[in-house]
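In structure tokens, the next block holds one chain alone, the form predicted on its own.
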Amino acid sequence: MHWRQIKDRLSAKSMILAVAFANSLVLLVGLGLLIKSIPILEKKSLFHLLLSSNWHPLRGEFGFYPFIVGTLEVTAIAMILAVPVCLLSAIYLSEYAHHRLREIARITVDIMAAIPSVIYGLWGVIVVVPFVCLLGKWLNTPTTGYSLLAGGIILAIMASPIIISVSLEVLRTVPIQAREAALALGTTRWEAIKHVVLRNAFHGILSAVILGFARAFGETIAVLMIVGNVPKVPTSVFDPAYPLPALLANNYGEMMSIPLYNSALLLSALILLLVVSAFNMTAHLTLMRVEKR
């Protein structure tokens, strides 16, 4: 008895180190980002950096605020489009669909969700960049597609399976009771799905969003192809725009020669990161309240 005690304490004592240095690698890959920035942060203020449009890295200027404005215009172009389509879509096959529909439906979703973003880029090329280069023209835009409305959709379609399949499992934890005695109070399906049905299932479809959100934020290979790698505040959805992650991937390899182009890359690493963390980190302590609850 002695001895399975002492094999059950280290086990248990094995997976919480397992877990400590599973956690402990954002840390440090957050730690080792910080450590090769600071170059650039003893050259420039960190809001010097964020707030300047000048992005000259041969004369020293590394203004980040074209790459934040771009990222930021992209991705909530991206939650705009997905977010109804999606939320509809949960509700839908949580409430209306044949359980046979609901399941092809979860195959087809983690499908999407597996497709490498390369793949979503070529067919935003082939298909969503023209698309857009006609809208643009109807609207008497001129515009060569690769815009930030293009990368917005591509990013929307990525998007989709992550809050779709998260919105589904959370509609699908609303007890059936609740269901049944909003009906019984008279009250129509779509009555009982609004005022019930979504309201306990509420901070989990924001969980749903945030995590979207946070896979929009750090694409990068499918943004890449399609958005137009242009390093200037966009004024229009037909404009080009240059993301923080199309930046890192266009760039460093290139350009780990010049130490403070190399620093600079790197501040934008960390700042994305940061970013996508700290949403990530939303979204998971909301759906631990939800679980909770």
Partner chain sequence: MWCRGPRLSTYQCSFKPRKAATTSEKRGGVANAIVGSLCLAFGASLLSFLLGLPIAFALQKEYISRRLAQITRLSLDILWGTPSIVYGAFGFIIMVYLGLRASLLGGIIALTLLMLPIMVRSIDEVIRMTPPELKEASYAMGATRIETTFKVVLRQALPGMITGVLLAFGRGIGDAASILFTTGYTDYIPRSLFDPVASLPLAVFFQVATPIPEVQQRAYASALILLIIVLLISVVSRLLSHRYSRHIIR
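Only the largest set of C-alpha atoms that superpose within 1.5 Å between the two forms is called the rigid core. Model, not experiment: these values are computed from the prediction. Numbering follows the first chain given and starts at 1. What changes on going to the form predicted in complex with its partner chain:
- In this overlay on the rigid core, L25 has a C-alpha that sits less than 2 Å away from its partner position between the two forms.
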Given for the second form:
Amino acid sequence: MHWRQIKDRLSAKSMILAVAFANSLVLLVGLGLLIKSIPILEKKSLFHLLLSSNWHPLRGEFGFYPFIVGTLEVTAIAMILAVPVCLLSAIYLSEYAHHRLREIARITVDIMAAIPSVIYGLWGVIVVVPFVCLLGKWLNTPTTGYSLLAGGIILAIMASPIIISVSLEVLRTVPIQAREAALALGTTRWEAIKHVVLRNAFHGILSAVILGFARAFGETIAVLMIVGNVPKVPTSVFDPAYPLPALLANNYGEMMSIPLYNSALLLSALILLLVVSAFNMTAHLTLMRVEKR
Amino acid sequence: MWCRGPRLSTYQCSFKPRKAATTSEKRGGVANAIVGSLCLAFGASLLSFLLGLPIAFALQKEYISRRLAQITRLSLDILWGTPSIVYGAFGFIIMVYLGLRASLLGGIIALTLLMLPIMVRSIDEVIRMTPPELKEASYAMGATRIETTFKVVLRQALPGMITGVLLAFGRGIGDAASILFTTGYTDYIPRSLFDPVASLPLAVFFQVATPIPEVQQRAYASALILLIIVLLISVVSRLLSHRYSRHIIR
Amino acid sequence: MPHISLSNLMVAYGNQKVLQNITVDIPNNQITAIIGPSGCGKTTLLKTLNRLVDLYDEIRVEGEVRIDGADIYDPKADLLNLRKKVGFLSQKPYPLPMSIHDNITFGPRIHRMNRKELLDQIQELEKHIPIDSLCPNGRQEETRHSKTHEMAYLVEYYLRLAGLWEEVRERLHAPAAQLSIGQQQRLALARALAVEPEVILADEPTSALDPISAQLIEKQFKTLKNHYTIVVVTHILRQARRIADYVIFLYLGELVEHGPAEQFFSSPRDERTRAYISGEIS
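Could the form predicted in complex with its partner chain be given as well, to go with the form predicted on its own?
Shown next: the complete complex, the earlier chain at its head.
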């Protein structure tokens, strides 16, 4: 065999190795975290850990409930704020806007997505927190401003780029003939969008929202800087909360001395990984199907 | 943010070498963080490019079946979406396993985990845009797969690849959560891979939390520098991909 | 002996048979046109001749394709040599993402031809088609490059052979993407010729071109057929009449009729051929 062909065979083999490496990475991360969180899972049942509100690491009590509720609530607020605005902007950009405006919006969204989360966090500290504080005063609910609501607002802003860009892409994949077919039947522009475009793009848009959710769910630094970090189940949006990623970021560095604490925190990382991966997987599988069509 | 942004004094002391800044001292700059961040991001970009390029090439249909390619893309997408704090935690586990302290190398490992999927997926998207007929033209002349990949596909995908690499670089340089436990923080510029290293995102994060106004202002300065770097990367990637696209076949 | 002979060829994508029962010899040093309605497997037939079909998923090839007596689908066959021996011109030209010069030298470089091989290749070819005959008015001084710079000479020779030299001589190092589409197709021809094939396969080579560029390509084919075996897929009947010496007519994946062009067009034997030629089916 010619040595050109030998080189080709060898390189093809090493390509397969590279693919194997890429695929094993997900498993490796998950497995590493799982092994490290086994000590705590042996002591307490997962069910108990997730539903207990007692967080006293020094006494060996690790109840994740307040953190899970905190994460869910802050993400929910972010979604409530972000989804309507983002979807309407995506529809506007896709269906009504001049193509030049669409290009400008694309670049803006790209830049928004590129801004590091510490900068969003800093902006939150300077702008959002005082704003929420004022709002609280106005509504007669005293608050420091470091609260669920502030975290939700920042997460809403941080999740928007991905929601807007993915749903814009999805809307643009709906063929122009589909719109023409509806308009030719005498529908108004909005009716055509509602009955044809949105129906066609429904799964893709849902994936965009799920991706935004996953992004907000796992966001760490910005939330950590403004959400208050008090391990208690919050009772109002002006209360501070303590989401899982913030818990991990705040305590992971110095927990090596207490093995069980270490294990508990890595369990929270595992939970984070599993939840976010599950959502991302659903969204990407859907998007792959949309792409194929 | 701008109204409370950096003061002139912060600029003047921004570039004091060596003993640069602390989170407690009133005087000092952020040179340590700038250098540290650049070291981290360049190191991790290089590492993830070297690891990622073969993966991106391998996703072509000449090398693996379409089904396996889809699965790989899915797992890379999942990795892309994984919160960076998870990479921080996982990177820390690896560091403990390897017996490393918080160091430049630890940070590079954690950042590589974060940047690899971004780089591979964006390079992969560009490679997928290569017209199949272009590859056919190369095969029809008797080129092997690897020759076609390196002499034709690579050149065709180059401008897009630059964008992908810079995208990952931008993500890496701004990320705080993945390097929170893995790099440590220091007032000094690192001398080796095993020294702890300061970084801009962590400088912002730590400095804004202090009660001393002078230090807080350094946080704004760090944030501004970080923002400028990230925006610059975005502009440069647009310009470069335009500059190198003259050979591209559409 | 013919270069290419097919016997009982069957090609299928998955379960769908695209070609079946193809048995035909393709004559040497002539232009063979493969004609037929669109979707009848013309391009697939062409791409089985240099095994470009290998690139498609779930492709199945049965039967025999012999080139110079060797079955090219033999697992031990040398694929790279086959493709060197059989040049290919696609429907739309795809210049490689590099300069005009590098497009021509791509083939010789990947096949790692040394100085002597290059010179031998050109000398051999010049016996049949001397470079003077490619210069306008046959003037020798028009050739700028001496034979001591073999690569430069090779580039000039093949660009002249493809009829492109005069248009690009001043910008050999410009990106090939800047050429017009007609020039790109001639560049693709020069690029394919530069690995010194014996057969040239062309898949509707003029369908993306303007009439003038198309005419230029046809003219080059007529010049080249003395030295190469040319197989052209075309859906333009008039083009087949203009350039073909031998015609193969495919209909729904079957070989309906084949024969010398004159006989094929003047007295077709099969009813379907007659209908196709007269324009009743297309």
